[in-house]
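The data below hold one chain only, encoded as structure tokens and taken in the form predicted alone.
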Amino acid sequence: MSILIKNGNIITATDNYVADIFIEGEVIVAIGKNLPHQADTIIDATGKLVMPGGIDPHVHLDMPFMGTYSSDNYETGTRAALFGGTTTVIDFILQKQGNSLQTALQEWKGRSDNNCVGDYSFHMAVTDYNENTQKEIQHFIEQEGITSFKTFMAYKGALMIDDRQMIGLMEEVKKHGGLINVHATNGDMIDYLIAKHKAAGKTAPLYHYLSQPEVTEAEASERFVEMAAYTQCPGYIVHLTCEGALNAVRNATQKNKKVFVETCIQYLILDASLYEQNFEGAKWVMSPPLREKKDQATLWAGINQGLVQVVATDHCPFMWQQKLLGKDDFSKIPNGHPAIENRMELLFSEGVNKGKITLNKFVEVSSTNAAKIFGMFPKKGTIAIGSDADIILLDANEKHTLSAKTHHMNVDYSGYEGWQVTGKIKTVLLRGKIAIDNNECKVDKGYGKFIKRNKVSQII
């Protein structure tokens, strides 16, 4: 099967030019002006932006949480991602305390195998680091192709590991060429504030936000940066939200220390005022919570300064009925919101169209940097000869409105209901096959492929 994309405006993290792309099988085999190749399918991309498929390295599909599961499974979630121009996602396996990493992998594979529409990979969240877990690290990096390990500095008794375990895990992961992701918030302080607010009868969603002030994230981020620097283990802070946390990273760079930073689309465009609408604010209960306008300005600046390398989603949707589990107690509201389908178009509309970032920066933070950091580049994350033909065609001028009535995520509300967007994903190719065209999905459940990742050797 061959495809020729003609006359598209090709955008990568570094380039901007008009050319044709010839695809044979799953990969790009030629790029040039007026290519003479014959193809089974010809796509006229005149007037369209042609970019690498998006990579969202932070999603939670079919995830157990507080007695329920996130409402998008591997089929619905990866299909919705494709509709939004994201061709590859990286999900999180959560080790149960007392169990092995391999047991956790088999549990997650039971839900993901043969169910994905788009391509996917895994991070391994280590919640019980001990001598047995230590022995599994090398196997996961070298045999399973799972090269990134998530740690939590919050959720004591369930997910959190202490600093002693963190250092031990960092040393082992560094030895074998992996990377540590971290949820960097001060769990003890947050637990204290939650208990304090509940004891005072303050149970509305607003108190979820007030239980996680900026200092809880700034302090934990600084501590993580120092530990990563000490062990020389590559570190990556997930879903960074605020000025204080980014300043911890900024200050570390002045001492020649380096960690990678991810923010999420919601932290760039939504703010904490949404928590002031009584229980309706539960739609945006996530951890860390939405922050202030000044933090949005800091994050956009951080992207342009190269301090923030990735814009992800932390997609973790729950039906409204599930959110209602916390109607009398904010601490029981399932954490997370739906965005896997909206990330690329919102980032383009709010970032590129409003002059906050360039087209090249858009590709960099939505695709290329994640591919490089997580060991998938140049197979993923760029348009180049030999790369997977994961390609999106975007109409930069088409206006549309986001709504739960039209999205493909398996959730009955939208975090962006009525949001006016300029820029529409029109066609999506995944490994040389037309996956989305004219708002129709052309690939079936099971087409999505597990992507084994390389050791962290192409750090940007």
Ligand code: URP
Second form
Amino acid sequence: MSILIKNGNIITATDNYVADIFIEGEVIVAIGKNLPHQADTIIDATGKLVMPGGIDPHVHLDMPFMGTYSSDNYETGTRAALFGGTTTVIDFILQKQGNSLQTALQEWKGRSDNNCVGDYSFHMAVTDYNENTQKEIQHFIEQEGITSFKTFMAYKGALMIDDRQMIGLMEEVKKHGGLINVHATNGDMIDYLIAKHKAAGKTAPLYHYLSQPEVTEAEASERFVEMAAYTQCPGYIVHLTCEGALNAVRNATQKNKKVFVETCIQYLILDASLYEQNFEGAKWVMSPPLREKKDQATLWAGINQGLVQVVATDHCPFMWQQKLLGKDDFSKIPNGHPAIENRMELLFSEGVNKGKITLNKFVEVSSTNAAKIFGMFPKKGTIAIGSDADIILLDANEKHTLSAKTHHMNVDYSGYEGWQVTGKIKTVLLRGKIAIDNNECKVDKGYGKFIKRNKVSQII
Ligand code: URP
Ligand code: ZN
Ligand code: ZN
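With the form predicted alone in hand, show me what the form predicted together with this ligand looks like.
In what comes next, the whole complex appears, and the chain from above leads the way.
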């Protein structure tokens, strides 16, 4: 099978030019003006932006969490991702305390194998670091292609590890060429504040927000940066939300210490005023919580300053019925919100179309940087000869409205109901196949491939 995409405005993290792309099988084999190649399918991309497929390195599909499972499984989640222009996701395996990493991998394979529509990979969340876990790290990096290890400095009593475990894990991961990603908030402080609010009879979603003030994130981020610098282990802070935490990273860079930073689309465009309503605010109960307008400004600036390299989603959807588990107690509301399908269009509409970021920056933070940081570049994350033909065609001017009535995520509300978006993903190619066209998915479950990732190289 061959495809010729003609006359598109090709945007990568560095370039912007009009040309044709010729695809044979799964990969791009030629790029140039007026290519003479014959193809089975020709796509006229005149007037469209042609960009690398999005990479969302932070999603939770079919994940056991807070007494329930996130409501998108590997099929519905990766299909919804494709509709929104994201061709590859990285999901999280959670080690169960007392069990091995390998046991967790087998459990996650049981749910994901042959079920994905789009491409996917895994981070391994280490929740119990001990001498047995230590022995498994090298195997995961060198044999399984799982090169990033997630740690939680919060969710005390469930997923949280202490600093002793963190340092030990960092040393081992560093030795074998991997990376640590971290949920950086102070779990003990949060645990105390939750208990304090509950004891005072404060049960509404607003108290989820008030139990995780900015200082809990700033403190943990600073601690993580220092531990990463001490061990020289590459580090990546997931879902960073606020000025205090970004300043901790900024200050460290002044001493030539570095960690990668991810924020999520919701922290750029939503704010904590959404918690000032009754239980409806549960739709946005996530950790860390939404912050203030001043934090949004800091994050957009951080993207342009190169301090924030990735915009992900932390997609972790729950049906309204599941959110109701916390009707009388905010600490029982399953944490997370749906965004896997909305990330690219929202970032384009709010970022590029409103002049906050350039087109090249859009590609960098929605695709290229994640591919580089997580060992998939240049197979993923760019438009180049030899790269996988993961390509989106976007109409920069088409307006549409986001709604649970029309989205493809398996969740019965939208965090962005009624949101007016300018810019629409029209066509999506995944490894040389047309996956989305005319609002229809053209590939089946099982087409999505597990992507084995390379060791981490500090190239950005
Ligand atoms: O609220 C969130 N973020 N839910 C998913 C788990 C996590 O902390 O990433
Ligand atoms: Zn988290
Ligand atoms: Zn998460």
